[in-house]
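Given as structure tokens, the chain that follows is alone and in the form predicted alone.
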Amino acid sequence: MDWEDWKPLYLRIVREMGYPIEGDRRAARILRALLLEGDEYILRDELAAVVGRKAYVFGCGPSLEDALQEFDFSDGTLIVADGATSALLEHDMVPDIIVSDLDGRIPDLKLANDRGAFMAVHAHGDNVDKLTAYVPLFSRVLGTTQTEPLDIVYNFGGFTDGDRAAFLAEELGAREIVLVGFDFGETVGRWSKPGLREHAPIWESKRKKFEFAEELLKWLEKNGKARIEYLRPGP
């Protein structure tokens, strides 16, 4: 994603989200200096490499836990969303890539990574005090912000968790994107916060949000490279 491609966006978004821009620069920069200090960390290419031409992007939708008994997922790269790494331990399944704010269950990201998985740690304004805690017990991790990209910290675009994602895959090699629990509904799947323990009416900025997310899901469908569909479970 080119910054001026992505600046037009980024600053709607932070308007009306009422996000300080600032509050991401200082978020960004803080990651870098603690990828630079861990030295776990990961450049573009040797994600990229991880990342086939087929890809499963998995967000903590509702239908997320059905879609995992349902369909088979052997035939691609999975690529998660922060709390659905939780739904997909839950079944045995380990995924390549995680894309996490850190809002998801620290324990489960963790065990993931130990695993084998990737992880695509975001900086915004509003985790900086996470990035701090977490980022050092993590490897194999490539830092990723939301405003101007730094030389180790990435901006492929996308806001929420689950559509940046998909912007990552795009970016880093997928022809064929397949969106997993992104129901964009009235309920929120019980896996996109640590504190829920079962599925939960949407509220306010949540809602927002998936605004947003579906926005630039459909943005990148007409401007990327990918094709772009979701799965669905049966009735």
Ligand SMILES: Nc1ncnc2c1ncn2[C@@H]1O[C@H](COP(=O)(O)OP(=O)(O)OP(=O)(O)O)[C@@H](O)[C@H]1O
The other form holds:
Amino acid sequence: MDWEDWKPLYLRIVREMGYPIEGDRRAARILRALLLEGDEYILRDELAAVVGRKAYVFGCGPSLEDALQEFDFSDGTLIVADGATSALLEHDMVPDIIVSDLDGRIPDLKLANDRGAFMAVHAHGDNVDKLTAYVPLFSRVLGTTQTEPLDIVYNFGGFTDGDRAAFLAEELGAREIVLVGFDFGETVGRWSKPGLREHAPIWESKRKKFEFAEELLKWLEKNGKARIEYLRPGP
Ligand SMILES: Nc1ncnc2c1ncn2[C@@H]1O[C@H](COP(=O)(O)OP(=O)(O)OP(=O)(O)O)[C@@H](O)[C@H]1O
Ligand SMILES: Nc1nc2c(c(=O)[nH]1)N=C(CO)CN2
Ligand SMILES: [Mg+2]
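Show the form predicted together with the ligand, please, because up to now only the form predicted alone has appeared in this conversation.
Now the complete complex, all chains and molecules, led by this one.
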């Protein structure tokens, strides 16, 4: 997605969420500097080579666990939103790509990365401390931003880790995107935050994030090239 197409959506998000744009810009510059320092960064084409025609994108909704038990995912690229990494590892699956703003369980992200997963690490105004602490731990890292892209820090569109993972899949060539554990609704899945032991009732800022994520996925369905479907486990 071009920055010019993304910009109006982004401006609405920051206005409604109350994020200072300069904070997001600064985070992108810091991520860029960390990537250049560490020399473990990758470019778009290297990540595109990992994405097949069919991609499963795993969110952290409460249905994730049942879906992992019920379905077979061997015919597509496995792209996880952040904490969903831990759920896949518990099912002896290693994601191909982790899309994260680094608020998942870092030891699990690191384990999956050591086992071959590529990282798409997102910079925003509220995760600079996490970027600084954890980016140097990882290999094969592609940087993303939600403001203007920089040379090695990309903006494929998308806001939350989940919908951003779908935008990344589309941009890197997937033409069938299957969303797993994308329940949204009133309950935040337990994989969403390292501190959560159980699924939790939604809180206000998360509700706003879910609203944008759903809207953006509808936008992608309408304007993207990929067919998007939701996979839901049986009752
Ligand atoms: N019910 C749900 N509970 C949790 N995540 C969900 C749910 N439904 C869909 N998702 C998707 O799964 C993703 C999980 O990622 P993660 O929990 O790290 O959130 P995030 O985008 O980093 O937001 P936050 O900054 O609030 O943690 C979300 O971004 C969201 O798009
Ligand atoms: N500034 C800012 N940007 C974000 C944030 C956040 O908390 N602050 N959370 C995100 C993950 O959903 C994506 N983008
Ligand atoms: Mg996250």
